[in-house]
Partner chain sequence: MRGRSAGLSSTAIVYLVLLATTVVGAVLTATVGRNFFSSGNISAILTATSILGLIAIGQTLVILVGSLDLSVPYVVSLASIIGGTTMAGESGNIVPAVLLTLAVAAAIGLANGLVVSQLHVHGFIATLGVGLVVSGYIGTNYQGSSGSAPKAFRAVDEAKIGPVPVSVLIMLALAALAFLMLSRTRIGHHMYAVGGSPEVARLSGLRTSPPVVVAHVLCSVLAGVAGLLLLSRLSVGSPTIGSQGGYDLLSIAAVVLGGTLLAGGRGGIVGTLGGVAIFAVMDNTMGALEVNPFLKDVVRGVIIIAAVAVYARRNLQVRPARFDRSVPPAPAGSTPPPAQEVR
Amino acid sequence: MTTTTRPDERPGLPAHSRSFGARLAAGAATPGGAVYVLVLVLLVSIIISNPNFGEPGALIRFAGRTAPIAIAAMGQYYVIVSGEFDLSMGAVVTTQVVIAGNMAGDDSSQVVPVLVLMLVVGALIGLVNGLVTTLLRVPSFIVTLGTMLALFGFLRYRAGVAPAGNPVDEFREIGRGGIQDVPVVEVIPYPLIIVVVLATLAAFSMRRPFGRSLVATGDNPDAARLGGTSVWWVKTRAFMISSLSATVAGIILVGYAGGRAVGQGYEFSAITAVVVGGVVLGGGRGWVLSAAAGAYALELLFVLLTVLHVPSTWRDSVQGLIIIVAVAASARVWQVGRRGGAPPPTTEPDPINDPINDPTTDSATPTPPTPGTHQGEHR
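Could you show the structure of this chain alone, in the form predicted alone?
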């Protein structure tokens, strides 16, 4: 009797011929995919507890408010996936808020020059962090911790960690404004547009040679170096991207906070979002869009706790537990996958046309050696 085998069950068949449902389920089982399921579960739980949160206008405003931490998480991703840490993000955010408050003032003509200055300062901070870490071989944990303390100390000396006043309204509009009179949602916040653009660029960059080199560096820096990668420059660029993302987050937060100092503790929120997104501390594993999704999952969790009337004093405790559980779980899953022979994804997954990054692909089957090579014949 002849047995008919379905196309998606045939061994060795390309991954893109498998059913979409199978690929989707396999992707959701990975740490980077599970965060999207978590976002959906938390969102449904909040809407059940507070139906008003499910209105399109409320959802779009929440997405806009969460944009700064999502941007910071994507920046932190670049550093963490390269095998390093950036603890200076909160201090960079605060520094940028102080710069905006003290230099933008009430002169709308100063908006563009101040924005350029903030970006330059952010890039320089990241450059210093990267060079000291890579060329002087000082652990990034120590380097960025020192940067954080130095920046906060300088700000307290110069301004008491507070801007001189609120920046001009044109500057604040970046963070609190939006496209008005949009059907259904009423307004599309500018921060949401910014985070979508940056997420698109981040996903594109991780599919380019820089992204592959970044992940390879985090996975095995010695092998990456032998493969021709300038490890010091790859990591330095990661630190610069991290500081620039903190700068953009600071620019947006000026719209919400105005003259109030913000940013302290932002680095821990960003790291928590990254590990919730399934990125492994130590480098070499994880997806940048999942880091952004981790930020939304984290904020949705805090909203749920508020809806359930859990005291806000528990927020730090919950965040600490999340870090421990998420790090342990994601590391365990990646280890199991690696022992099974599946190579870790080095770029953003394409579940439809990219068989390399398809979690259902059986990559454990060895390729037969070519006769006449050293692998095929030992004489």
Given for the second form:
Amino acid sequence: MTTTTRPDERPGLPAHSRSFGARLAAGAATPGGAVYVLVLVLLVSIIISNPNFGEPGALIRFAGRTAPIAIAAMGQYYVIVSGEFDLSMGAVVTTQVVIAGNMAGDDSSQVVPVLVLMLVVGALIGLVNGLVTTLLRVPSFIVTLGTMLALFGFLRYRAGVAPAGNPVDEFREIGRGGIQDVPVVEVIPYPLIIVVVLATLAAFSMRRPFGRSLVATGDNPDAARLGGTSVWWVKTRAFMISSLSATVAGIILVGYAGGRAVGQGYEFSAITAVVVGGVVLGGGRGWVLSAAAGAYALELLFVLLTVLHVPSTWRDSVQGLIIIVAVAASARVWQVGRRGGAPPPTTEPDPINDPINDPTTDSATPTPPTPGTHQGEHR
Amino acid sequence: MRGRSAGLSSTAIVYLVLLATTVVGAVLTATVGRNFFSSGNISAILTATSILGLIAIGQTLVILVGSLDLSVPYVVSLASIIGGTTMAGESGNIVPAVLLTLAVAAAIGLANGLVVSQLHVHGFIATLGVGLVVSGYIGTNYQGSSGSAPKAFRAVDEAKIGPVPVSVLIMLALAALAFLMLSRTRIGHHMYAVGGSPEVARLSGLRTSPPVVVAHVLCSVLAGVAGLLLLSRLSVGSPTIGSQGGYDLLSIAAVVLGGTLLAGGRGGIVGTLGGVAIFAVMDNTMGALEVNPFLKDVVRGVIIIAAVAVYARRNLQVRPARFDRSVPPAPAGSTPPPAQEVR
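To complete the pair, please output the form predicted together with its partner chain; the form predicted alone was given just before.
In what comes next, the whole complex appears, and the chain from above leads the way.
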């Protein structure tokens, strides 16, 4: 679809121009990299105040517990980096939890068909969001708000017809179970495995033509269109990924709790996590794994507040202050990066900090080209 | 299709939709043997417009300058609490309570506006953040209903002139002021200019911050008035009244339904009032038909999307003539953009 981003067709750019340490420091100074520093700082301060949290078992359980919001944040990232919003995420999570409760009631043979049904429903909601946004040109804020109203209304309407129970235990195992008897950490929760697999896929997809076109579309839709990107289809796929990630989050959350309260406010939590991860609202800037890291940073912050005995009612206020500070800081940094003439070669620096695909991919593909170089080639 | 729709202003379309909704509503209400135009029903519809109307007026200003306000529900709750606790049932406290409430609301709006304009934070995040801060404050300090409104203050909501409730008159008066501000004053014109294109506005010699700050302050003050009105209706201050109403998203929906561009720079108060009225008529009709209250949300969601899709189509057809230099100029006289009146 896009031949724009094939690195091998260009005169060779150096893969990187500075030493590993210098690039690491430069990466940590961008909003997308700073979130990893934030995660480390928070983790260290929690362990200092409460050493129990530092035990491998406790850490791994925390990582598993935070998986759903991290998955939702990664899904929301796709929509935000393409320059749109997905407010229907929380409603999708709730819908999926209710579907699981109603359809996989007590028959364990139903688990797989219900999972397939949930994924199909998720993909359909995303497809509708995407098509109405792109083809009917309704702002995504309004489209997904409408989807949210419609889904919540429908769920509450159905509430009078069929009560939402909990699905069979086999289904709930996905969210609450794990691989037992692992040395050191006792148990590896399934949600953690899911989030690692999805993060790997996400990081990979953002290096594919799809990911490149998505970021280009968010940065400048006109330029992306002129460059041969099918903007509507790229964005529609982003919405489908967002709804599907909300579906996966719902599948995991069923393991913890059932009912209709699950998932409410998830869209704002996911957007907050994405923004804390240094992704710019309006599109075109940011890195998918930073979105997941943003979710972990946020949850660590809440743990820290609990450890420090801050009343839970202040959580909202702290969250509010954090997102304002995070966005204000990242707005400043991105702006400085733009003014400083040629941007540093690491516009998306996080592969450095990313333990999953750093050693293999970093040498194979050079650092992603900046939007400016894209356009220059195709004008 | 093209020629006809380009000749209509978006406000005209909004009011055509309102007319259609009213006719359909009246017919449907008649089929269940009730009179849509009875004075009781009319005044019920009007009352339903007052709260959302006040908030939507403020939201219109904020959206016109290219921002958003998601903090309104918390401002509404906080206003009802501060008003209620300050009055504490004493008629003598009404004036100081109202002044204090509006001052607090203005301070929240000032915070919103400064974060948006000085720190360059997207309005979505800035107001979500400020809203969360306020929500944390409310949640920490007020668990249940608190305060009480004296009888004299409760009378504000009960009073009517003919079939028209006083609360609606307050809303309409404030709407008229906002309309005059947008159409007659310098700051109003600057709001359109900044919302249309902050960069062009800046290059034209405007200071781009004041319109944004003023819009946010006015929006929060109007939300504060809405909170006071709710206090007068319920006679106690409630910490959850705003978030229960879902006023943030509903007011944005009403503004967009009224033909204002979510991206800013185009639209106005009159359209917003039409949007609010469409919501009220729809709700009333569905109430008369005894539609399940939750299916109402489904209908609402679908209608919002459908209406905006219609406007979006229309804006596409008008826009190239103004913004794309490669296209020959369109026939003059098709809705002069207010942003361009500012020189």
